[in-house]
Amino acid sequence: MTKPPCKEISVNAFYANSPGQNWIGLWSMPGSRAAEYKSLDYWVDVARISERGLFDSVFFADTSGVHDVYEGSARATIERAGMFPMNDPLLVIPTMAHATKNLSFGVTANLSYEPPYALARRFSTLDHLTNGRISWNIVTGFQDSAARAMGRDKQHEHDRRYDIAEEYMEVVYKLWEGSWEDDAVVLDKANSIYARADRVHEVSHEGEHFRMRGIHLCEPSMQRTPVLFQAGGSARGRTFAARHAECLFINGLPSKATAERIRSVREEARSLGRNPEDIKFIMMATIVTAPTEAEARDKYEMISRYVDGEGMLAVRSGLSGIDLSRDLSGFVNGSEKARGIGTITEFLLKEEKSLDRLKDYAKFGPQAGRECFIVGTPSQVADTLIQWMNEAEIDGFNLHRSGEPQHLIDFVDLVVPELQNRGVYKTAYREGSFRNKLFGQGDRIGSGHPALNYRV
């Protein structure tokens, strides 16, 4: 048995408000409820299963455009449900929160298309409605299709997007942390005074990318600033994460290389005055499990039959910015530049065998992903998860959909008890906000974080 890590494994259910997500085509698998994504009953069931398994959160990915890189069109994406259709994930969270008590929620929101004043209000509202159980996955966008839909010719260049994001964060921190003092709300019914005007302040900002003056419309929520997630894998993205992120998604590397990257981010965070342990690192994982090896293998073979090859290539083309329907030599030799997610493009171009055999990207298996991929008994799954925790120095996993919601039920009923028996998985939730459940150090953002520079 693998030696257990000294820290508790964090687990999130990874979803999009869409019938098709990472493993394209599984909406058509017998028993799948993915096509019910338009129903609140479906999302309430997902939330209740996740809370029964003591998951930290249901985390929502999102996109602002259609994957239209493959063959230069959106045909395959539309036909194969390749992260399409895609409803707004934010709107289902209040209902899911109302149906649960401790489960938290993450939502991806693109800062490129919404003024910081409006986004700050939305997340404060969510923090109130969920009683402090909300997080924001900060993204800057990568799709030219999204930019065109929003009235631009194309996305800003990669590093410029992060320059804009840095200033964006300054504005939302001012609003969340600096507009209302903690004792501004008095609820004085006798004198009909709800809040003290001298404790509520107008925020002003004059910068290169943003200009605003206004009072934050929401009174202080439990967390004020939501828990901050980020998925930047590029050098510029990692610098942004070291400054701002409380949780960082990391993928695409073997376990020891992952550990090296994590140590580099922690050291950069330390150099910026943050406690490096104030950042958790989360790995993507696909898990197929059953009571016996034979049953797990049979389940894997069954799932594999429903993965749609063309849909897989269409989504991976969109994510990488590389049209996998055509000759890729220009991208390999550097004469052509991909406009996708940097870490996915880097992974694709470094995997020579994948360029020679694009069918690998159309299969259900580890060769198509940048993640932990496990097929086995609960004991074997636990061994591998613990091994990743030890070798990669990560803090937990986002569970990909693989025939849901049965994949959640299998993990909750089979793997969670195994992990609990080994002492590496919680047996109850902590009290308080999402931030306190994760770190156990209170509801507000930790010392050394740049958001505190703007607190009244």
Given for the second form:
2 protein chains.
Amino acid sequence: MTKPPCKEISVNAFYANSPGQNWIGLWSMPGSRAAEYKSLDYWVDVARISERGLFDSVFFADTSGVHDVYEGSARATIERAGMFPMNDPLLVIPTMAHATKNLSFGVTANLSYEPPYALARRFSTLDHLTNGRISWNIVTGFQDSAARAMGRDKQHEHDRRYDIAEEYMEVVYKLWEGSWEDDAVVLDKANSIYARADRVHEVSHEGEHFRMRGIHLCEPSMQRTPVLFQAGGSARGRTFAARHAECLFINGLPSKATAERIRSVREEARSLGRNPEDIKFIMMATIVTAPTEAEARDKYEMISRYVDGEGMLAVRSGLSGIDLSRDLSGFVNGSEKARGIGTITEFLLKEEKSLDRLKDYAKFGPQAGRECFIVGTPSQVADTLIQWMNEAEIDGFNLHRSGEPQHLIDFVDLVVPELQNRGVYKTAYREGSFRNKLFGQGDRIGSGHPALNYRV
Amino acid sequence: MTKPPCKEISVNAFYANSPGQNWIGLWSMPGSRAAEYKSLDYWVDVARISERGLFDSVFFADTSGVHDVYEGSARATIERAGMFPMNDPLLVIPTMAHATKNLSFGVTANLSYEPPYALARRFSTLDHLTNGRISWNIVTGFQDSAARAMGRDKQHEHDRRYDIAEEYMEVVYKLWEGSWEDDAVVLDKANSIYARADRVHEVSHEGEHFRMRGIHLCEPSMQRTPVLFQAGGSARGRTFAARHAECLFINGLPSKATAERIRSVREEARSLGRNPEDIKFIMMATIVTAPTEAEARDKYEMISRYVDGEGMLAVRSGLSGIDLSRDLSGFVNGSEKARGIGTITEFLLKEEKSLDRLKDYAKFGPQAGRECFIVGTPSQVADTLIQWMNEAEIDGFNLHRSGEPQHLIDFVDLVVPELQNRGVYKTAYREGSFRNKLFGQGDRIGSGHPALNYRV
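Could the form predicted together with a further copy of the same chain be shown next, to go alongside the form predicted alone?
Shown next: the complete complex, the earlier chain at its head.
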């Protein structure tokens, strides 16, 4: 048997509980069901398509605030449905899980506005209801608009948010791993004993940011600690990821530089006592595919007509903290602190862009982004994905929405068989929890992970 | 046509996302599915049975803490599954709603540990996903164990919790009623306008306990403000209910005194400008029924054997704040402040009990409780329910779990047809939202309600 051209590719559908995400404006495209985000029927269909394609997960981004940097207002965000409105993503997952058997789910939850005791309970409940098919994308938020709505003047400064997050993780690990022993639940009907009291423990925490004591409200679920996702680009974020993350979202184009960043995170994980292979690295990708090149190009042109330029700039402004409605030519010297994120010069460097190309963010295509973008036949798509897998040493992709949900159907029907033929895509799900499906090493978190420090 | 013997009876199934509730121990009864609370299949079955019986709702109680008053520890609570473990109830509701068409859902959510902006979003999401079939049971918590787990030394004092709740309601009303105008969402595909920015408003609040500003993250749902449930027994609680509640849970046995309490709440609601008929009053009821008296008695005896006395006392101790494992004879003079609740004397007065009967809490039967309890044929059950409806001037009942879920099946198959024959039970659901099904006056909250003060 010949060696496959790259390792097995993990594919995930990237979503938010919103009509507008990433490629803003596509809710208005003929055939789009994006405006049905309020309906469980829609989400069940997304789940079933994804499971038919043997996707690892449907992953939900989330924000707790409204993008209001562009023009200093929320006008464009509201009009263009730019990551807005944004319903709670946790509440659609159980129904999607109930309609599927093997598909897993990722969900973003912000730790800044909820006590760890409450968040730990929500995720244990989800782990029970999905039979171990849940992951948590750990975020601390980035929007002052969210902080204000939640009752603060502004959010904490970036590195301090990570300090708080470190301590928050300690508390939730105690609850998930340290409150109930594995043999606590006995269901002894003859003696009316549901659980052994000597196997259930109150945990306590006295730290700088959190102070609590309590028994975890939930009996142990299949994974206990959910699979942990993270997306930290900064140095502080990378250290957090090396310690905690089991899947890491990587921005930027696949390149040797990306591979270098990934190796450095793996190296840092190793230095912290973890197996570097216990972290998967996932990149965002937009894929437009059809049986022939001409059809793929036509599809691309069609979608392009519905991507809304102003909506794109409004969201990009919110994400970057830089108002892209302004004439930015006066700011290239880097002397003005851009809102929240640093100077324009730093921003351009990070985005690998020159100032005159900033408006490219408004367009559908590779010029908009720092992310993978392919238009082509299934064979061309497969060639490119395999090339990126190898060049960047990544583990897979999160598929951006561009069809709502025709893009998923295209990928499942056209690209998945091609990848399977090449031996780089699974032909069946692995058994067990999300964690076991990903790593094949059991349902519980891997050795060397800090969560294990709190296991009883 | 003869006048029916009482008004139409509202029936609801009372649940918690827990294997043990109210009648503790029944998870161990043959045929009980209570330990399946972690499975969505179980909850879907509960929903389908309830809808078959034309129940108004499945209602979820909830606690954020562990009962640890009995013996000053959580031992009995853990062993006997005394309202413990307790998973998050919000997460099972969407799947139950997806499996039904007309059944509504009530859910308890504690406002003490979540910013109003986040809670408002969760309920708007639920209102969307259920097509307007959701209600919120407003609670402020009563357990110090929950306060400690959430990071506080202890909970706020009782009346202060209501002051905070009053202000909290103001914030969520602003978000639900005042942020989006009815005609904000236009879905204008030709111009790529999802919503009109001039119809979506930032709301702000500067109060003693809350300070925020933000745009509600969710577009208007069918009900906007969910149906509001409340259960406040104290004077302060009754005033809160008269102002805000649309359904009120009433404790105690149905009696003239209960009718008097209900009239006083309705009178207070009227004095606040509300229609007194815009509040429904619901009492808890345990019903054991079978085609013959002998069979009903046998069923009662069987269930009795599985009700766990220690578990019952552990939960009652937690709810009352009084450790019922102790010899209480020294405390009858009322001089000792019982934990959290007042003196033993006050407690006994409230419970309409004498000290030597406190241990009755351990038993399955009317002697345990302050709540309706019937063992009998469907005809006897119907007689009693109608008598109570008239005597206490209530609107209906919450059915306690005693069969998991055989008690629901019995009620649906045996009692519902009997009530329908007597003209006191609906034969079909009303159209629309939960609110319209209950009151027949539309989906939005009724005139005179304080939520309307914040409508744009």
